[in-house]
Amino acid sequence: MEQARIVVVAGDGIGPEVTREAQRVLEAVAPKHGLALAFEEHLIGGASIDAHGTPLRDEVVARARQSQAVLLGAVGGPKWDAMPVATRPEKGLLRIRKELGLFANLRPATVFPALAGASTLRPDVVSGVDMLVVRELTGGLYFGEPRGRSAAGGKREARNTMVYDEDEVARIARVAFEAARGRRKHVTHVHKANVLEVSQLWVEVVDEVAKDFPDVALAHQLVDSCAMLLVRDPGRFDVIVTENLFGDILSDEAAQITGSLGMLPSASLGAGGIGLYEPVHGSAPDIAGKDAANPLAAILSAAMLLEHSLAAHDAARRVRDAVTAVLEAGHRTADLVLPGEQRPTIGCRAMGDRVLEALAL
């Protein structure tokens, strides 16, 4: 049996805690589905800065390129906030995405029935919500040039540049339409074409790509009205596709609809076949080391790894079913309990244990 190499970069804050539980789940489910996994651990973000003086070493990039998938925890924290932007922990994450050509970020936001009451929205509003945000990941304001800060006329100024070409737009649009074909066959393209020339290009190219997918319905939605509709009527959305900045913001909004950022996994994919899988939540330094983190987003990210990088669809389904069973049994980490709700909570390790127990059934 050939081994699949998984590079683990746990990162900072709660990253090592939640990633450990995701790895335990992968180790448990793999033999049941004929998979052999080999894990190797490396540093990224602040942990790498402390050990090596850089947020991401060239050697780690090389090992990631030789792997089948990368499992990542989280990066950053106040310890490194005073550093120059160009050398902060987040640069390690941006670089590994760029180096691996990971242009498509998939963020499913699904309301588990047992958690409908954990959302800050009414249960009748969020019940049945199951959307996928497809975010372009390697272009736009985060990478465009020119960028930087300067002084002009005795005043500080700063600039960032949003740049996309038609090929970048077309390839992410195709990811969205392909995903919609396996779902409810509806794509919503989110833009700001009434103001931005870049968005006008997006509208044109997405319309062109849509002609190759006549079975999938397409709607264009302004980003500001989309933000409103996500909290008013989230069930209307199936697949949302958008550029880097809008996708970053809207996917976090979608996450809160589900009850907690601790429930939102993600996959970053590219043309090279390597995927990077990470929970959407941050490093949460205030609870790091306290066994208080929710590992379910990391575990669900591991399920996406099984599905997208290893084509182990049954194994992925088994992991998701285990998470569902644990939630249906009433187990909760602190982030899944509403203020004032009287419910016992469990820690990160115990939640991982409950998922492993469900997998064994």
The other form holds:
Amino acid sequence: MEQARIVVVAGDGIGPEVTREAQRVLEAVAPKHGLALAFEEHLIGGASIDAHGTPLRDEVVARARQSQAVLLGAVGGPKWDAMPVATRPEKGLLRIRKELGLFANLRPATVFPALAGASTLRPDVVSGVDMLVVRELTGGLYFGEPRGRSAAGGKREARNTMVYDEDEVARIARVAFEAARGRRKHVTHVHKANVLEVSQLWVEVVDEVAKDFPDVALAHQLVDSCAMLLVRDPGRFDVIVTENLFGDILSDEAAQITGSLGMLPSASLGAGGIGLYEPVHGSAPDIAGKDAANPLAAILSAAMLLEHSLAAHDAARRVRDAVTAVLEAGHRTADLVLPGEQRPTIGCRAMGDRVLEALAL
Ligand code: IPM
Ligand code: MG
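Now that the form predicted alone has been shown, please provide the structure of the form predicted together with 3-isopropylmalic acid.
Below: every chain and molecule of the assembly, starting with the one above.
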């Protein structure tokens, strides 16, 4: 049996806690599906800054390049908040995405029926929501040059540049249309073409790519009204494709619709064949180290790893079914309980245990 090498970069805050549970799930499910996984752990983000003075070492990038997949926790925290953007923990995450060429970030936002009541939106608005945010991940304002701060004549100034070329737009549009083919065959392209030239280019190029997918319906939606429609009528969306910053913002919004940011997994894919899998929720420093985090987004990210990097579709389904079963059985971490709701909650490790038990059935 060939071994699949998985680089684990758990990072900061709740990253290590939730990643540990995701790794335990992978270890439990792999032998049942004829998979041999070899894990190796490395530092990223603030943890790497503290140990090595940099948020991501070249050596870790090299190890990641030699792996099938990267399992990531979260980066950042108050300890490093005062640092300039160029050296912050987040730079480690941005760099590994860029170095591995991971331009396509898939963020599915699905409402588990058992959690329809955990959303701050009415259950009738959120039930049945099943959308996929396809976020461009290696371009736009996050990486555009020129960027930086200056102080001409003592007056502080700062700039960032939103820039995309047509190839960058076409390749992410293709990912979205392909994904839609396996779903409800509807793509919404989100833009700000009434103001931004960059968005006008996106509209043009997405329309061109759409010609190759006559079986998929396409709508263009302004980003501000999309933000509004997401809370008014989230069920209307199937696949959303958009540039990096819009995707960052809208994917948090989409996640909250499902009841908790603690439920949303992600996969970052590129042409190189390596995938990076991380929960969308971030490092949540306020609850770090308290065994209070929700590991389900990390566990569902592990399911995406099985699916996209190892083509282990049955194993992926098994993990998702186990998560569904645990929720149906009523187990909840604190984030899945609405304020005022009387309901016992369990911690991160216990939630991992429940998923492992459900997997064993
Ligand atoms: C995300 C996060 C990151 C991003 C941060 C931590 C750099 O918010 O993955 O959505 O903005 O991409
Ligand atoms: Mg974000």
